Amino acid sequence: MQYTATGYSKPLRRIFSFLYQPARRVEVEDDGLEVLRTAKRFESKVHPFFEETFYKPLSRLILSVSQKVKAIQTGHIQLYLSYIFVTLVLLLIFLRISR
């Protein structure tokens, strides 16, 4: 026998069970004789709370924004320099108005 990561994380899973919503299933096959078990299956699942709540929506947002920003990336250096020039002009106007 050896310890697995599941054994070390069990106390945390029990404390935060309201978030992780663990589910366990044990199946025992004994072919009619309880003493001679032929198979035993154990399955444990944890609901991916943080993944479903935070990471997936965040990744969808980042992917949608990157698809929209992709339109301004053409590969032409002159266009990139004009982006920089327009940004500098807008910043100077903004600074002038804010004073």
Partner chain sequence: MNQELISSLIHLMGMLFLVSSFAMIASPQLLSCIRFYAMHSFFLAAITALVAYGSHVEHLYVPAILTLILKTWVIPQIFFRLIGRLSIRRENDSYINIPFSLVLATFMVFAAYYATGDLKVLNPAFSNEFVPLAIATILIGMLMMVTRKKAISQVLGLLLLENGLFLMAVTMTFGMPLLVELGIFFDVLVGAIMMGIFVFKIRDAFDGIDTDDLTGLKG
Given for the second form:
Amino acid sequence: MQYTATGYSKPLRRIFSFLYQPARRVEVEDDGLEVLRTAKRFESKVHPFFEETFYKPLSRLILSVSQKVKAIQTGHIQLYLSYIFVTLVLLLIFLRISR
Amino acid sequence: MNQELISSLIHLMGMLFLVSSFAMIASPQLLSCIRFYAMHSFFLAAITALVAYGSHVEHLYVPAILTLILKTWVIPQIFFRLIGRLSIRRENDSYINIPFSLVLATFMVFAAYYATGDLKVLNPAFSNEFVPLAIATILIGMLMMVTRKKAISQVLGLLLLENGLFLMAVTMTFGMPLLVELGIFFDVLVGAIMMGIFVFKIRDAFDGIDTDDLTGLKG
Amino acid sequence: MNLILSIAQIVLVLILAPSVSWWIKKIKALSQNRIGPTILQVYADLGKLFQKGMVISDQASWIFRAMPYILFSSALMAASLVPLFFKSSLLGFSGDLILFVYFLALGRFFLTLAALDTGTTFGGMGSSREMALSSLAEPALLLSFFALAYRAGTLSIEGIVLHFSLEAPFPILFFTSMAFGSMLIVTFVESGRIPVDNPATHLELTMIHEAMILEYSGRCLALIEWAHQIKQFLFLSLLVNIFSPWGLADSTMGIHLLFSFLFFLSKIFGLAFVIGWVEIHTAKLRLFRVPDLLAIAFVFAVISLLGQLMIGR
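Given the form predicted on its own above, I would also like to look at the protein as it appears in the form predicted together with its partner chain.
Below is the whole assembly, all chains and molecules, this chain first.
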């Protein structure tokens, strides 16, 4: 029987359990007679600590900011050209003021 | 002719140049817009020839003649034929009405004079006055590109912008090297021809040359 | 001349590494009222393994065949960074403390991969335990290195050795000795000695290092054993040279070199005696108690570093 990844990481999960907070659940089914079990279920999961505290808030922030920035892309070419145009005029005036 | 006469002639041409760019942006019909473009290019060619004569820069005669032929005659003819075959509406198409666009064009001229009016250029052609004029023409050309719906009007704005650049090149540096100018002329001519061809293709593919349909391309 | 001496240092590492294992075995035997092996026995064991043929499973991949060479060469490269009885090492440069740790990590990485390669459960068990323990031991080692580097003002091992050899003999520096404690615990982990892992066990469920090399035989096994002994020797010589470096030769005159070599040998065997003494008098810890020991090492290293940064001494 080969070592699986879950088994390989078991010592690490146990040593760093304050970080990973593993949770396990065992369910046993039987027909009333305790000696004869008909089914058994095992579930083990690890709380995704780093995703919840670091990656998800960061990606949510970036997505919300980019939703708002999306408003400058309307599809009209003239609007894009007018961005360049207004920047150019303002730049000329600003250069003159700063001289 | 002495220098003073030439200088005042050049100033007259410059003023007519500015007036025709106003006329271009204010014309309600497409055909008259093209005619004003032809007039604009004529004045440009006149300024170039006068500068060539007055400063004894012989090689500027070639661009002057080229401007006269290409921009005053050939390109407007291409446009006229295009309009005839496309049978588009000859009404002008703009997002803003004519008085407002005139106000904006005036503002552009003021901005150009404010920003560059007191620049001292070394070796100017008869005066420093043409730098703000050229920049004002460029800005009016960009204004035209920004506020028009149809592709033909946008290309006319581009050509106006290119005229302004040419004026700046002629009066500040007495023209660029001849080869560069020939290249630019060739570019403009080919650009106009290509635009003619592509407008047909676009209309065949998309049943119209209105750029409003591009608004579907957004995130 | 420097170059010849530095190469001679590496050759000496190769020759002397098995003898430290012999010394510890001898001490343990004597404490159990046995006679123990002669010094030729360890070399004869290596020689015997070199002559034997190898049995390699058909299912093993190239990692299984390549690992002994990678482990041995990474141990040799790490050896070229450590000065022994002469003040400079062969390839030392600024920042080579980190490279030292990474060479050993490279060897360990391939060792754990090769243990998984044959598909036996014991290999998987050994490599998962090794990875769990080394993920705690390496930070402790690096932090104590950084504490020493901060004190010495340089990031190279030979620079640290030189700095400590120029200070007056036997001052008790509190924070530096905490780094000594941390590195001593890491030495036990890296050489697989009794508080952490029993090197003489034959029960697979108690093995860590031995479980990873169960499938090896012949020349590959000889190289792995030798690399393990070299690693142990390197840790001992680091401890000796950093924390009691007096007597290190800094000139190339023959008599100085001879004297410093003998002094160095006596210090190594003295420290190996201490390790043997600890092996005799303690029992192997349960696997999940070893992280507590390593946490002590880590805390020592952190106190050493922070203490140096904030208080100094």
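Residue numbers count along the first chain shown, from 1. Only the largest set of C-alpha atoms that superpose within 1.5 Å between the two forms is called the rigid core. Note that the structure is a prediction, hence the values are computed from the model and not measured.
Annotation note: for the two-part rigid motion between these two forms, A39 and K70 are assigned to opposite parts based on which superposition fits each C-alpha better. When the larger part is held fixed by C-alpha superposition, the smaller rigid part is turned by 28 degrees between these two forms.
Comparing between these two forms on a rigid core frame, one finds that S66 has its C-alpha moved by 3.4 Å.
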